[in-house]
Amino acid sequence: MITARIAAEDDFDGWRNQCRGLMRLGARPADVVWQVGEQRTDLFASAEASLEAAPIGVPKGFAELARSVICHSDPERFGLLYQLLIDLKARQRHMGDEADPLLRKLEMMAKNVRRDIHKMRAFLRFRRVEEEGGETGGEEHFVAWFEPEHHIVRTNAAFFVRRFAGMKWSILTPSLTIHWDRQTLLEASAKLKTDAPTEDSVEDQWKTYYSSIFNPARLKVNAMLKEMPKKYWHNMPETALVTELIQSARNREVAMIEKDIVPMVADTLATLRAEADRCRRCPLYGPATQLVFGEGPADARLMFVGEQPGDQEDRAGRPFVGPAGQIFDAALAQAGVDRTQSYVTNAVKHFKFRPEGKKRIHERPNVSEINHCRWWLKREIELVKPELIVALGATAALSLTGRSLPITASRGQVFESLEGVPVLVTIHPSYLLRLPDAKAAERERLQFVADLESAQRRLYR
């Protein structure tokens, strides 16, 4: 037996270095005992040796999958990933095989890790404490307690640094603690829940705010429990109000109806479309023939977002039915993606153009127009709840992520939408229509198909 030791539970670089050495030695997965830190998992494992070796090539998508799976809590993950790596190098498996039981298991583990990362970002709550110095000389320090299911704390640290860069904070977990002093991110040992504060001076204000914005007309208890499981409630001050608010929701709704103050809130795509048809947030509705809203199943796992409707879409009232839509449909078919099971929409819902004789020439929407229409796209995402969104072009990427992403450098990569949904970036199919060179167009078309295949694979992780 060979001992492969890595420094920490989420040590991807250490695991990768060990794999390189193990493959150089020709070690079989069954001959390897994986150990983390100083722990001993096998009394009969051999003395460990330096296993580092030169880098090895891996198929596209493997490194991304491995980085997520390494953060899972399953102790078998290191060996399972090494088995997959060995089989991939021997061409006994391939990353695109959706029926492969090992690959499906690892992709499900990666999906669980991503879900845990999202839950930490959504449900972690900081509480303010005063450091030494008392009310006049003390410095504000914010402390949060969280119990992740997987080893995601280091992976998630950069998110909290970006989000709360100007705060001095600590996140306490049963596995480790991270501190941010506005300049440096530090690690410390694990903590107990009793080490975290249970309330702070502004908590009553937050509860008052949460109670005031609670809308009984929008209450869906099952959906709320699905998105916010009860196991997270004890760390969130507002959840102390939930039971009472649910019990009183019907009475409050009736009172709002009697006073005729129930806000117009779309709870179905059909209602949302009807509301969007009356939108006057920007002047694009004036020259356009009609609204072009999204279409597809209300529970679609995959969503596609384009830039805006074109001339034929404006006349038909449906997205992606013109020349770019024909290329889009053909690429979807080649990639094995069923459009009828996907939700297809645009960042901007009205056609922007300039007239030239009898022709209407497409013009790119500006930032103001994108932002005005962002409200409708946000509501589509909230209602459909896709597992993955594909951004078709720069306008869609900007609307979804709030960032100006260079498509050439970003295509095929996954970012995060403003709602926390993964976004895979690729070209808009109309780009293929503008390429004068046939070989270049075919090369870009095949890459576009590959991006769509990548999106399809991600759904089955």
Second form
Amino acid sequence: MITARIAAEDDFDGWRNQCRGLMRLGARPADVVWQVGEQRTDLFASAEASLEAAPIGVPKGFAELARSVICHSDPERFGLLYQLLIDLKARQRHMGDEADPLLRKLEMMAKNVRRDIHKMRAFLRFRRVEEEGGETGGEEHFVAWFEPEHHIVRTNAAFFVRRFAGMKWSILTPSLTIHWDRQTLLEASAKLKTDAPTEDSVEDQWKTYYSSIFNPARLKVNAMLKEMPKKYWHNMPETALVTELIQSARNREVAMIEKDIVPMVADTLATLRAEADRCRRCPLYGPATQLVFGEGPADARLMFVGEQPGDQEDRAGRPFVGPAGQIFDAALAQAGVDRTQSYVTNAVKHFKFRPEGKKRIHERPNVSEINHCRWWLKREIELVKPELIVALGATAALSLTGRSLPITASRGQVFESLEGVPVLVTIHPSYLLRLPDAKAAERERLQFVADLESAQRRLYR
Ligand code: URA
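Can you switch from the form predicted on its own and show the form predicted together with uracil (URA) instead?
Everything in the complex follows now, all chains and molecules, and the chain you saw is the first one.
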């Protein structure tokens, strides 16, 4: 038996080094005991494999798969990957062989890890705590508790650093704590859930807001559960109210009808816009110049939803006025759609970007940001009551339908929004700006125009 030791559960480099040494020794997977950290569990393990060896060439796709699988919580993963590596080298297995049970198992593990990474990004909620110095002098510090299923905290740290670079924050988990002080990322030992704050000073405002916009007549429990799996609810302030709101939804609906109560929510686009202007629940408002709300007639029959404002929209405060907007306008004109008669908005209302010198580079909004902004889009839909919505690209399609739709396969098709409004899916106009091949770009542009024509035809059927 050979003991192969690696430093941490997610230590991909350590695992790779050990594999190199093991392969040089000709060790068979069945003869290797993998250990993490200092603990020793196998009494029969006799030799230590810690020899450094020359890199081994691996087939395309293997390293990417292994990097994900290493983060899985299954203790067998190191041995399974080593087995695959040996077999690939001996050409007894091939990456891409969909029928291979070992590859399928590892692919599934990688998928679960990716899903866990995504869940952490979407469902982690920071709470504000005040540091030493009291009400006035204290420095803001944001703390979140999260329980991942796999060893993903280090892998995910770079995302949170990028996303919340200007905030001082800590993420507490049962296996590891990470702190960001706006410059350095530090690691500390595991924490208990009780170490994390359960409420912050804006929590009550958020809950009040959430319950006031919660319209019992439009409750769709399945869609809600799909968007926010129940297991993450305990970390999310808005969900503290959900069970109670669902239970009382029917009674509230009846009471509202009987008493002729108008829900306490903005009832015009102008008041809705003013409310959205004060939204602070996700951090995107911070670096952005201003809110970019939807525009167009309040009784428009057709609504267009984009992803988020770009650089020029952020400066102008209006949707689709930059380069993507120009392509959009030209395509609308060619399709015979009058933009002034349509309501044009975005899934996310603030510009998300990363500064690079003087430039502001567009960044895609994540699921959490899309979900936070969904309230505003939902209210826009409820107020405008369009007959048809056109989703421009994947972010809009996700926000509207709650589904990750592959755009190439779904374009031109009609789905249903979470409110029950038909949604015609098409590409985002900025896609046309990115196509390097002029012929392909023209083909795609004509298809985009055809999608817009089809939207127009549906209105006049
Ligand atoms: N891209 C979008 O999705 N929306 C805009 O408003 C501008 C560019």
